[in-house]
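Okay, so here's just one chain, in structure tokens, the form predicted on its own.
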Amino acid sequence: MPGQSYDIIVIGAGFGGSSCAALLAQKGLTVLLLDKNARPGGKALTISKNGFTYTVWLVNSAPLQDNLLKKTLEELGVDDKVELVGTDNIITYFKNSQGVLTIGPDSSSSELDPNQIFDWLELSETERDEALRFFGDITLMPPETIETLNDISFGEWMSRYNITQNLKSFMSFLTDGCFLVPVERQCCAETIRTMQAIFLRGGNHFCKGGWGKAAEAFADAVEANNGSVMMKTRVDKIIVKDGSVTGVNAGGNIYNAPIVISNIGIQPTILKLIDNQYVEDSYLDDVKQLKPSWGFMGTRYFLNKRITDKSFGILFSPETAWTDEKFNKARAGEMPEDVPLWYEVPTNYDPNSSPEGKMIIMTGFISPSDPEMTQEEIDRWLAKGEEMILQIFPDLPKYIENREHYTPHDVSALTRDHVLAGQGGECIGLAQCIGQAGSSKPSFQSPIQGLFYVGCDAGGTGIGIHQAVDSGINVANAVYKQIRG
């Protein structure tokens, strides 16, 4: 209620904010969780419409084993509300040097021979020993060695190996899809740590009913532990007095708390919700210089026929690895012949997500993060995405009942407020690039007493949802420790 006092206010019910709020409420603290949207989930919010249920855009979570999301749901006692589905029902297409789509070997097999992958990627016999050394070094690298690689890019580290362009493209579709920045800027330590987790503990699992159900379970845990959740409540200001947080103003109502945890991103928090008089110029400059990840856009195809039995698919070629140079040319109108494409079919891991006999296919591909892209530019990127999915499903147009696009404008409107030119529609948040990852990742504690950040901008490591929940755990522990002295 307006005017009521809480121990902690959390802004934003994405996976970082909702998990953090739930863990703090479980510890006996009075918590208020606020979000501008109608449902929790943030960048993984779930929608139900016309008999279809789906996450607003492609979302993946890894690793499969020892997954922090699953562990946290269990710790909070709400795991019965969420059904996570591990799946090997994945297909990967490689458009080879002859321009032919070839299907990769079954990665679910416990007896997978590396030579099957090398055959598929057209590696000669003389190129295979180096490829094995490359994968072996990633998989077996000890943590202390990984920590020495925070200040170089994954691209620079890969250049130490004499591996083929096809293998580089294979690694790029893996890492570009995880980090949404090119290998030339990815923090090497962050990349190897994450790839190692996927190689050893698996990846690719989904949530029945859409990923938003997991965030909704976290919000339920807040209320089950005497906390409060208020949706459709946009925070207008974080109130600061004498250098310390005292609460928030949301819709003209004041909610009091000595600690505020923001899950809306460092830049929107500092540049929009805090008066500049409370922030030193040097910190403002640092915040403005933070770099976002690239964006992700795509199309939801609602079909009147089920045309595939696969749950997830990928398409790449020797030329699909993104670089900053190629990306800038694409922004200027010079689109490459092929781009890497990911697609998800919720119907095939959750039959109840579509009406009987129907199907939804959701595509996704890397794009600018600028929510102010012109319609001409948006149309150009969407056309390239459709061109790629039609290489896999040439008969797709016959079965389309409806289609919806999502763009950086939609991402920003739903999640991250647009406060700087070219930013707001980023897929993850801050880029996990050199200078912003590992030991250089921004602190989750701001210079303002009582103000913390949670989510993919600070406090965690890994991919998407896993990184956000990792941050939620770490920030909850740090805040609780501070409160208890």
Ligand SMILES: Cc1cc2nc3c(=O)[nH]c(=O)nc-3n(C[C@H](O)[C@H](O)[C@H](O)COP(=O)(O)OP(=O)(O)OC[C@H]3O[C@@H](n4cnc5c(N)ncnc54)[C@H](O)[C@@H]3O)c2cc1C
Second form
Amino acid sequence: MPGQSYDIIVIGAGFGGSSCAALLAQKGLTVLLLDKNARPGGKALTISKNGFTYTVWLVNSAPLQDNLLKKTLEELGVDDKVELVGTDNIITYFKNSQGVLTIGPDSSSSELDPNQIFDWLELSETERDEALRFFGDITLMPPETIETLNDISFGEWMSRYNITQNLKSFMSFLTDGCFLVPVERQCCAETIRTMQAIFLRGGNHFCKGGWGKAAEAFADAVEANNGSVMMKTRVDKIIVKDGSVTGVNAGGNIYNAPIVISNIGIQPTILKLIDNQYVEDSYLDDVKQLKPSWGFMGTRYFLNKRITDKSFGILFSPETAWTDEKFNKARAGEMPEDVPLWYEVPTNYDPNSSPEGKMIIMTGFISPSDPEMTQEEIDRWLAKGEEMILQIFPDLPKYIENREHYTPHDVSALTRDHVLAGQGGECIGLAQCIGQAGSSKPSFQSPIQGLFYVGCDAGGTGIGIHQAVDSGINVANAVYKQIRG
Ligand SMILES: Cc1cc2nc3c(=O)[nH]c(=O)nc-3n(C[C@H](O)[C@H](O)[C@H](O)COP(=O)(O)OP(=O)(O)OC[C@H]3O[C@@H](n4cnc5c(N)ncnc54)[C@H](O)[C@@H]3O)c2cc1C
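If the one shown is the form predicted on its own, what is the structure of the form predicted together with the named molecule?
Everything in the complex follows now, all chains and molecules, and the chain you saw is the first one.
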């Protein structure tokens, strides 16, 4: 209700905002959760259209075991509303040095011999010991050693091993796919911590009915704990008086609270919702310097025939690892011959996602985060993505009933406001790069009394939605401690 007072207002019902709001409401605080969209979920919301129900674009979560999202749903008593699926039904294509698409060994097999992976990646006998040392060091590195790697890049750390280009490219599709940052900038501690979690606790985690179902369950938990949720409500300003937050202004309506937690990204929060006079110039400069992750764009193909029985697929080659230099050339028009491609087929892990006999395949590939990409540039990137998926499914065009593209412009419109050049359509949030991740991650506490951040920009670690929930848990605990001592 306009004019009403709450203990806490959370702006944004992405995975960070909705989990944080639910946990605080469960602790007995009065919480108002606001979002500009019609449904919770932010960058992983659910869409239902023409008989298809799916996450708005490709979202594969990890880790599978000890998953914080699952634990939080259980803790809130709403896990019965969400059906999570872990699947081994995936396929990885490596376009080898002869240009032939070869399929990787079944990674779910308990009898998987690393030599099967090394054969597939064309490693000679003499190259295998070093490859084993490399993977062993990632998998077994103790946390205190990982902590010493905050200030070097994963690329630099990888260069300490004499491993082949094919292996580096294999590693890059894993890490680039998790962070949307090239290895030369990835914070090594963040990368190793996250890769270790995937190697030891699995990945390929999906949600029936789309990932948005989980954020919707978090929002239900807010209401079940006497909180309020207002969708289709855009916050225009965070109100500050005498250096402290007092509430928000949404479409002219004022909602009061001494604590506001923003899930909309640090840059839009500070550069758009807060008047400059309340923030020191040096903090404004720091915020402007923050770097977003790259974007992710792709196509949803709605097919009148089921053409694969796999739920998820990947295609990479020895040459597909992105670097900043290669990326800048691609932006300037010099697209590489191959780019790494991911695709998700909800039909195969969630039969209710598609009408009988039909199928949805969603592709995704790394792209600029810039919502102002020109149409010419967008067309060039989309054409490359289509070229890649046709290498796997040459007959795909025969079965397309409908095709929709998603671009950084769509990502920004649905999630994060565009407030700086090149920013807004980022896939994850702030880039998990040196200086912005691990021990250097921005604090979730802003310099304004009572203003906090939650979500992928601050407070968490790991991949995408899992990172956002990690932040939701950490920020809820810290804010509760501040309020209740
Ligand atoms: C194309 C794509 C593919 C991805 N693939 C994966 C994947 O495979 N695996 C994975 O783990 N992650 C993936 N991610 C990343 C993951 O979805 C995000 O990192 C995560 O969901 C971000 O959560 P968040 O809580 O930080 O915020 P967001 O999801 O950005 O939520 C922010 C919320 O704030 C709301 N908001 C913004 N401004 C306002 C305002 N002024 N007033 C009110 N509300 C506002 C928005 O509507 C939104 O709901 C993908 C993302 C994209 C875009």
